[in-house]
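One chain comes next, on its own, written out as structure tokens in the form predicted on its own.
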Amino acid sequence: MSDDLFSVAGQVVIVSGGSRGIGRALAEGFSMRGAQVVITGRESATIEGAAREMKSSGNPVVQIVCDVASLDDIARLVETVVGRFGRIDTLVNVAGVNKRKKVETFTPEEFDFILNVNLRGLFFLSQAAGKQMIAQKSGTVINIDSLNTNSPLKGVLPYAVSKAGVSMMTRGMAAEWGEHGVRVNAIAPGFILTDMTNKLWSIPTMQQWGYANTPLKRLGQVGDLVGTAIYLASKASAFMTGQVLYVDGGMSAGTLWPIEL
């Protein structure tokens, strides 16, 4: 039996920060399932390389340089995609930055850099794509939230602040845009192994802590997020909006303490 309940075939999908890590995995996941994917990033060479490598997985992936902290880049991205494909079906907001430092050592420049990309950039990219979705009376926005919005970790407070804003933005946009047929949801990943985090999680004490506090007893892989993103972009979640789904191996379910039962 053919069932298109979870189908994203034919969708026009923008993935910001789609050249590496979570963004690349999601972009490839959509492409392999028949979507027309557009990936963005700040460096032309990086996104071009990623797009080339993903070509064999599905439809050719289009790459467009876009720094989400730049309003001009955002406007150019949306205009280019709409001009070429006529619509935007799904926007996946992955682009994000972080720094690990003590609260008292962050400079205003570092704080602004994190918030400008993670929160301000996400807002205005969603706004630009959202206007097109409102005009076409359909569309889905998927934000990448964070486990930090459930319980902030030490050393990344500006990042946690930005992601808390993403949670509220998800709910607020969903409340305002639902009447136009536009749904807005978020995925909050747990600890996911990527090129940027492999070094951290290769430290034995970090591995032990991660395994001990994750009910599924493993760290996440980028591929673990693909199914949730496909679900949120498909008809399977047609009556869901304003929600944050934690894909964290159960870490947010509760505190696991070292007592044998």
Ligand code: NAI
Given for the second form:
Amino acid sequence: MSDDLFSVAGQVVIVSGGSRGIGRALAEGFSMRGAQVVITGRESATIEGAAREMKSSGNPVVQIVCDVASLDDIARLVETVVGRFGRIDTLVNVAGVNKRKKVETFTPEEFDFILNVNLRGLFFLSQAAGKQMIAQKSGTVINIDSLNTNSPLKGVLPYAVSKAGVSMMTRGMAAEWGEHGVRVNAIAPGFILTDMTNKLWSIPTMQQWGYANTPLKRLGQVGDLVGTAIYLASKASAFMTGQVLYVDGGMSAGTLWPIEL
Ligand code: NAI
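Show the same protein again, this time as the form predicted in complex with the named molecule rather than the form predicted on its own.
Entire complex below, previous chain first.
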């Protein structure tokens, strides 16, 4: 049965950071449900390779180079997408970077690098796509947030600051753009196995800690986020905006005892 409530078929969807990890899974998830997907990334060879692989697995996407830290790239991306497809229905802000270090060792360059991609880039890409959505009186922005939204994990403070900012942007843009028919929501993933996190989760102590503190007793896979993104992009969530949905195996639900009851 095909359910129009959850349909994204025919939507024009931009996924920033769509070449690998979470972004790629979301791009494939939208493409296989009939959306016209545009993936973006910093390097043309990387996104071309990713687009080729997705096409050969039956999920075609278009690739456009866009470093979200560059305002020129953002302007060119939005202009190209609107010129080619006439509109933007959904923007999925996935592009993100992280560094794990002690607070007292972060350099200004490292701090700026993280904030420029995760926060400034997300703001200005949303602004550029949002102008188009406001003009067309419809659209959805989906931000990829983090468990760091509410409580910082030790050792990633600039990242945590950027993700807390993402939840503020989610609510702030939702508040301003609702009257234009534009919805803005976020997904806060728990611990998902990707290139960004594989090394950390290969440490046995980390694995034990992760399983012990996750009610669903496993780490996340990129595919675990697809359903929520489709929901947020579709009519199924038509009366929902400014929300952060946690997809984290229950990690944020409560604190688990380290002993058997
Ligand atoms: P990843 O490192 O595999 O993917 C990040 C993507 O962003 C890559 O495609 C990369 O090329 C792209 N990117 C980085 N800088 C960019 C820039 N300046 N312009 C355009 N694209 C850029 O990481 P992963 O795990 O897939 O993370 C994706 C998003 O999910 C990030 O925003 C991350 O903070 C967030 N997240 C990840 C979690 C996890 O456990 N893996 C948990 C919570 C949030």
